[in-house]
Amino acid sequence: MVSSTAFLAGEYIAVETYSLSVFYGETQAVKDVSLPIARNRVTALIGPSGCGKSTFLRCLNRLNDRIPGFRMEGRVRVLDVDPYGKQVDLIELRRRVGMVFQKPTPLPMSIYDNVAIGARSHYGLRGKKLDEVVEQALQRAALWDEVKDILKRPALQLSGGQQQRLCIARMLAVEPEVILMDEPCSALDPISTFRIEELMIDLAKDHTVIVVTHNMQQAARVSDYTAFFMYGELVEYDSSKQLFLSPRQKATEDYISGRFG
């Protein structure tokens, strides 16, 4: 049984699901999840592997659509829009709802062009204005000082941590309002992880950040709110301070204390 969401009083809700269930063929991956997510906060989704966290996350910008057998029940609202509505422009949805994946996904082109590609295609920017957008995005992703003199080099020559921040810069260049992060630090070294964690906190000043993580310490460090999933169900949702210090459900306590997972 999920605890009350009274702790969200006073928050503007940017994303909300209502009795969301997701199926892949006969397999149910998410079971009747109702979850409001606050704007300009970091919300962490935690739980053991295969518990539905990533499936839930990908419902918010429709990245599950092409998976064979995918079927969804219930409702989703993202920025006051039904992303599954008949008139929804998927390109515009995915501009407003950006995604950072577990493995960095730089494009096989220069550092500059990786960041510029979205701003060119979405806004038609060129020349000095495009240069300004690229610089600003790289600065916000805490990468500008490391790459400002090598912008024409292939992005694939960057380290893993730099590539992940480059992917974040590429996303920021198209001005998303919601940022989805699916295990963004799992393939990174501790120093790069620390930089991404700092970046998550900073991004929440202007964006709604939803992050899937297996790292309990990371969730406690960076998030304002945490939702615990198990077997496709939402077991507990609370402020991160409350959930990690004094969980209301025994299953939550067992998971965060390392008894399983």
Given for the second form:
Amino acid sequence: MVSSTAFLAGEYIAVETYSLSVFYGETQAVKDVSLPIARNRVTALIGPSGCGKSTFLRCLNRLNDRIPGFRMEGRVRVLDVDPYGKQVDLIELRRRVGMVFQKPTPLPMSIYDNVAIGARSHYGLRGKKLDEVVEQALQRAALWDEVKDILKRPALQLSGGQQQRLCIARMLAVEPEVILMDEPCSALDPISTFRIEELMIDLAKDHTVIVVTHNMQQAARVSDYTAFFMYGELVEYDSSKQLFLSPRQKATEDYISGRFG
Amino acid sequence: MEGIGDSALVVARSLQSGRRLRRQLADKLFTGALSGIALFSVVAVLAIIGVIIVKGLPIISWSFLTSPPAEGMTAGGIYPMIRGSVLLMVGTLVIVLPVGILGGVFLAEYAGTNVFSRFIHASVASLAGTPSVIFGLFGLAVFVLMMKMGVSLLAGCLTLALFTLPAVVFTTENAIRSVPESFIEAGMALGLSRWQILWKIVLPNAIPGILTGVVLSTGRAAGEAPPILLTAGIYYATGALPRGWEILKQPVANLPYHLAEGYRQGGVIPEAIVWGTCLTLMLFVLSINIWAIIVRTRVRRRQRW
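Let me have the form predicted together with the partner chain next, following on from the form predicted alone.
Now the full complex is given, and it begins with the chain already shown.
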């Protein structure tokens, strides 16, 4: 259990869970996790496969809903809303909480339409206004120069790294405040990975970024804070510098030094 | 010690090679048996098609396909029957497409997995297994007699629509379920509504599967005689059709009916014409299926994933 979150002093807490437990049928995937997450910082969730970090992430925008047998206990606060509250507007919640998946998931439509689909639906944008939003989103995702002349082409013709940046642009087009990334680089080559990491740091200037990663170097490079999960429990949570240089828990030390996982 | 070890190894090797031989032999026998069975089914199909082509082809000509029967059905062509079959198909599609696709969407996306949805599933499945003659009798009882439509194109289309409904519902459901979960999650994560995800992401990607299923099942229905025998068929219709909606109230001659009657009337229709009708019906169904395959590959090529 994490005893103190004194290292978060001075931060504004954008996302927080209180004693969050998640069950899939009989299996408990997340055990009693209380985790405050700082606004406009990169927070990394690390831990061995099946440790519950992805499940935790998917509670924040309620993407677990479709999984049969899903059940949660405890409380979640994302910005100023309770995602599991009765009053919640799921569509607005998911607009404010964007997500990037492990496998790039461009939709089978044109590059332009991929970015436009969310902006059209949330803001009813058309024509020139929509073109502007699409361009801005692609600029911000560092993809514009590569695709500005082929916007009408199917998104699936792009390379894996480009597809992932397209997914980031698609998410940015609806102006989220929190960005969830579920191992966004694990299907990418080193150069694409480097570009996404740069993007994460850039996005954290005005977004709360929460990233699940298996890559310890990545967590150390890009994140301000790191939470280490094991068997569904939060083992250690600290500033990334502290956690990677002098972990307090034996399990954390074993994991980050590559002794298991 | 070394010597003993060596000889043990030799024995082991020879045992092993014996086993290997037996395994190879079994493998060959099994492959041979499978090929034989496969060959048999090919031969059976070729034989059926061959007989129909050989017997039917001589009479097929442009005028056979475009002119009405003449001289008390003993001469002339089968144009009214082809036209009737096309009309039945179109009417069936118009009815079954919206109902079947909406049903499939409901089962895949909205019904969940409760007792109610399982009940619907079981009902549709048993509808799919019902012999087509039952549909014919149902159509006669309900559409023709109870609802007073009479033996008519409309009653026939409704009966055929019922007959094809289960296939359309199930292919739609399967096509929707096979849309990758990652697309749906991507839509959810963007904050699209369930309706938007269905219309903009799920349906466009399920269309090839739905189309194929729909066309294949209507193609099969086009060749079915029992459903229209008592609801829509007529032995002979003159060349002219009534105009406008009146057409729905009239019975129509059509290919399967013509075939069934061709035999029942015992020799009135010359054998050559029956075989020609047979070949025409086969080509009619085949062309529908080919059309389905072309549409599917076209759509698939546009959206690969």
